[in-house]
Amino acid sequence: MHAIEVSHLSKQFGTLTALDDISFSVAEGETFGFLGPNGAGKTTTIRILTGISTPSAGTATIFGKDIIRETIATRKQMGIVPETSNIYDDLTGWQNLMFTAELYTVGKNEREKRGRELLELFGLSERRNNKVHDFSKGMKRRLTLAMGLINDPRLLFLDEPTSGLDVQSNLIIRDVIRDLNARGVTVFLTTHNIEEANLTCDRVAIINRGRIAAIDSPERLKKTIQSVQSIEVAFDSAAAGRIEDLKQIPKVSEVRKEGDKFRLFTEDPSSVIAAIMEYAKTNNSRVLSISTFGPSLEDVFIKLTGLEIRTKGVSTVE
């Protein structure tokens, strides 16, 4: 039995088709990433899977139960962490946790035990009696995740869990996802952070314009565009017009500046490396580091969604 089974799901808002006949399944204990640009259908899918919205066509089941016909039974088995924190600023961290537990009808002894464990896990024990309006954004996000876990769910929905967070909160949340996965909890993760999906997900679905463009493990998705290889190089000094110079190297299809490094895309890394070394010698520069890379999950995402913005020779993903 799958944790999630989606069959020919569609959703229309008037003349707008938000979801267009999508089908996929998520295995029990799997961390499943759901990637897509803004407006692709990610939030609509989560709203249907969590019983907030009804589909225009198709079905969705959670552990074999229909989400529409058996909404209460299915929601008892899931935790939900929305993109916008659903906490009450005028309550303390502890009061928010206990209130959420009561909504899930978690018994008093169990909810207090789990509440203490979760506050410790997320580094919030010392602030348990502080009102949440004094919390930082990262602390609020960690509390929201603790609230999503208070009922010990079999399935956890995470909608952009690390968006805009500090490094410490990011690492804590990433570690928690790994721990949940090790304990057999199914995690359904939507994110704009492609590297996050690459590091945490067993499989990834890429959705674009309401349709599933691809579903597979991150590594297998990368192999679908094996021709996209790249070389990352750092020089010992800055130079005006370096991007344009590097673009002139034969067999280089694209150049991106990434921090203090340059990434050159090519189907022939060997000849391009030789040309880079010759370029450095000719221009009295020294190569500090040079590395070759196969295609990244970001490259797959760009290829499948066509989402790319170019400004003055620099390519970025929105």
Given for the second form:
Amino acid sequence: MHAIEVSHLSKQFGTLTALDDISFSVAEGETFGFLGPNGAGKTTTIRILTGISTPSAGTATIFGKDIIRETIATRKQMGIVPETSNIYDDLTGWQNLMFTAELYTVGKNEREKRGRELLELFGLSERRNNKVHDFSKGMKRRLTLAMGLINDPRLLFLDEPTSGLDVQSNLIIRDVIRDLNARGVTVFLTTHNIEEANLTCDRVAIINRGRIAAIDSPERLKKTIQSVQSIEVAFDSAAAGRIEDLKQIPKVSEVRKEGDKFRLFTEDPSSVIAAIMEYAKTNNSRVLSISTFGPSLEDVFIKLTGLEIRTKGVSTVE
Amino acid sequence: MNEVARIHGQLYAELHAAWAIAKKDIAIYYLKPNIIVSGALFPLFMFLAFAVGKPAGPSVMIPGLIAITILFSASSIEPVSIPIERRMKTFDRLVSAPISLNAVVLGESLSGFLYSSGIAFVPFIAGMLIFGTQILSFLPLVTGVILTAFCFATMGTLFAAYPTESPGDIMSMLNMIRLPLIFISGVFIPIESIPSIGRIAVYFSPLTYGNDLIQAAYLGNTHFNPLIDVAMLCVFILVFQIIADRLYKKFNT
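Alongside the form predicted on its own that was just displayed, please also present the structure of the form predicted in complex with the partner chain.
To see the whole picture, the full complex is given below, headed by that same chain.
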């Protein structure tokens, strides 16, 4: 039995199609990433899968139960961590946890035991009796995640769990996700952080404009665009117009300046490396370092979603 | 048998969650300044504006004050708390919990009911200590306070279903209903003195039946049969609960 089974799901908001006939399944115990740019349909999908929103068409089941017909039974098995840390600022960390446990009818002894364990796990024990409005953003995020786990769910929905967080909170949350995965908990993670999906997910679905562009493991997805390889090179000195010179090298499709280095995208790394060495010799420069890279998940994402990173930001291309 | 146990378990879960929601509201919202103003001070000033100087004695005025205190206090919690929770996204936590929307509505109404029942004690005690008003029968007073408070708390929850993040939007709509209710329910103007065209509206106001029951405790006589008062208040509670449940479903999916 699949943890999540989605079949031909669509959602209309007036004339806007937020989800357009999407289908996928998530195996029990899997960490599944839902990757897409803002407005792609990630949060709409989570809202349907958690029974908050109803689909315009299609079906979704959680552990074999239909989310529309058996909403309450399915919700008992899930934990939800929304994009916004939706906690009560006027309650303490402990009161927030206990309130959520009561919504899920977790018994008194069990909820107090789990509450203590979760506060310890997320490094919040010492602040348990402080009102949440004194918490930092990272602490609020960790508390939201603790609240999502208070009912010991079989399936956890995480909507952008580490977006804009400090390093400590990021590491704690990633460790917890790995630990949950090891314990057999299914994790459904939406993110636009490609590296996060690459590091934590067994499989990734890339969604764009309400449609699924691809579903596979991060490594397999990378293999689908082997043509996008890159060379990272650092020279011993800066020179005006260098980026334009490098663009002139045959078989280079794009050049980006990344800090004190240049990244050249190509289908033929060996001939481009030779050309770079020749360019350095001609211009009396020395190559300090040079490395080749296969395609990243970010490259897959850009290719499949039609997003193009420009020097002045990100924009969609037709 | 399994089905009976399942229903029993779910009913327990719903009531448990509703009580948890009410406790949360008590902890967070009871002392918010806008709730104190609209729930406790506003009815007092309304009473002073319309009742002071009238020839009617305390045993007529105190039940009226109790009735309008309940009307304003019971219906003031949710129109403040729910829009704030929408803005803070905590309302999503309630509607995504493994409980029905009926339990959410019940929990929210419960907090308004408890708040109002507590506030209603103030005019009751003031009447006894300052004016020496006598209670002829406690049963209609207790029944009237409980049912009226629950009825208007549910009405407040119903209005709060309107999908806004601003409490002011809901309060404005609510006052368009609450203020006229005072004048067509026998609180300041006896039902017999209301012009015939307005007398039809009397029957559609839950405050009429609540005020009638509370007056019975002080005056010993009622305009309607007390059983009709009780039945009508129960009908209003049920209707408000059903409409609120539908509206929350409509606006949250």
